[in-house]
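The chain that follows stands alone, in the form predicted alone, written as structure tokens.
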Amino acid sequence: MSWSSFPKVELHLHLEGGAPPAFIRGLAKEKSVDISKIFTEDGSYAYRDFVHFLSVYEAATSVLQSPEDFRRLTLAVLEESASHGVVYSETFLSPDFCGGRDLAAWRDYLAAIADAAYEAERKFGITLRGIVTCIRHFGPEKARETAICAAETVGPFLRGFGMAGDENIGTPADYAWSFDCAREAGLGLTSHACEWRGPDEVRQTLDALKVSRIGHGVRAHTDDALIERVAAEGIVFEVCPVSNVTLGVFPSMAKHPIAKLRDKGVKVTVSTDDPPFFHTTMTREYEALEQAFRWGEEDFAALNETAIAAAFCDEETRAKIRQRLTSGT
């Protein structure tokens, strides 16, 4: 069957990473900024490996310079997501890229993003909620400033706090203060872990940051004791299969451990991560999983229920989305 219209929930989407290349090229032209080197001849993003991907990502975001730019970005990303059946999405937002962690500036950016999200809900039928992320390779001190921005702006739209970036920098415990700050403000907690480092990265993240969700987590599948703990504690993995294969974390979809993790009782969900960078969509994710593991409607419905149960939204929103998932609209 065609999966494009199947209603979906996505928990792991970087807002800037969802920017269509044409949108970024258009903004660069408007601002007379030359970032032509980050694109291939066919117009897509060009990078060699994960570290280079991070630099290309930051170059692309450099043309996003105002709240209005982010308002336009949000509409573009949500229109694309909705076209692939996404009815609820959570996106990572970084005050680092929205006003340099200045609280007053961050409020302006957040207001523009939230306004665009509500407009997209009216136009495209997709609901968005925000998760502030500190950037690990920017260091613990800047993460504290980011956490304060999050704690001061928690509300109906901003629901979570997390960490992204290069997990080879430092340890999760270095960022404990920031997560404690966010927790005290009532934000849901998630963190990227175990995409590149081994299983102990998940263990350290759970112990030090006390998150309920892990971004990726996929290398943990080799540690049976850890997987038993993850399953017993109900920790949710935000898995991004095509991203993992594209970046070489696993050689192919057939070798991806998402099915093994699920079979061992881990709560897994499916997301796109940075879709245009990895030439993916939620439709493609479903198609790839169907082909690799013969998953069908019941499997994807179960994944969506796991996702909406783990979402950081309020209960009224959760009930509304559940109704859309069960009705198929």
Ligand code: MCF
Contents of the next structure:
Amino acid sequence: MSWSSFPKVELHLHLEGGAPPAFIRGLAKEKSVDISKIFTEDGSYAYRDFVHFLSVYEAATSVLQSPEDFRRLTLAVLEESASHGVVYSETFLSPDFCGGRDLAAWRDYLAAIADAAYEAERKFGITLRGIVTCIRHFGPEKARETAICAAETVGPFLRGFGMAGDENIGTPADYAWSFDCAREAGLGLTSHACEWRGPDEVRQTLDALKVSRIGHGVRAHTDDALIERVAAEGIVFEVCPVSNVTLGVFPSMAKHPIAKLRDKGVKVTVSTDDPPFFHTTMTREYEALEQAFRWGEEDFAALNETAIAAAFCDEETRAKIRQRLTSGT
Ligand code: MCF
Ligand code: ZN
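What would the structure be for the form predicted in complex with the named molecule, rather than the form predicted alone?
Then the entire complex follows, led off by the chain already shown.
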């Protein structure tokens, strides 16, 4: 079966990480910036390992320099997602890359991104909501400024706050102030954890940051007590299978723990993370899961229901998307 037109919900997508390499090369040319070293000969993004991936991501992002650049990026990313059947998506946005955490500048970038999202909704039938994301390896002080940007711009489009980046730097508790600030502003909370570090990273993230969703979480599958807690508390894992295999978290899709986690009662969802970086799409994620675990229509429908139930959107949007999922349109 071809999964491309199956309606899908995606909760974990980094906006700049969705930028097609040709789009970034085009902007680099327009702005006369030389970033040729971040591409392979065949034009894909080139990186050696996770830490290098983070720096290539930042180099690619350096050519996105204005609200207009982000408007174009948002349209390009959403057109691609919609072509893979995605009807609802949440994307990580970083004020670090949108005006250097200056609140007035951030408002302009956010307005351009939200405008593009509404245009894409009319043109391609995909609904997008935003999650402001602090970057762990930039440190707690910058995260506080990022949280203030988020708290000041909560609205129908900006729904969540999260953390991404290098989890080997610092501890989740270092970021508690930022998450408290975002929670008080009414934002939904998620944090990347346990992609590289062990299960204790999930424990600390739940205790210190009080999130309802974890980005990745996949290395927690070896800790039964923790998995019991995650299942009992209804914590949702935003699992990005192809990302994990491509970055080397697991050696193959067959060895990926997503099926084990689901069988142990964890609420799992599926996302692409940074699709062109990992040569993936939502269609490819479904194909890989079908091949590795024999998942089919019922499994994918259940994943999508878990995802829309955990989405940070308002109830009216949730009902509208549920309707599209069940009617298949
Ligand atoms: O999920 C992947 C891998 N793990 C951690 N972080 C990231 C991933 N993709 C992007 N990121 C980070 C990266 O530091 O998110 C930031 C990037 O700068 C952007 S958030 C809009
Ligand atoms: Zn991610």
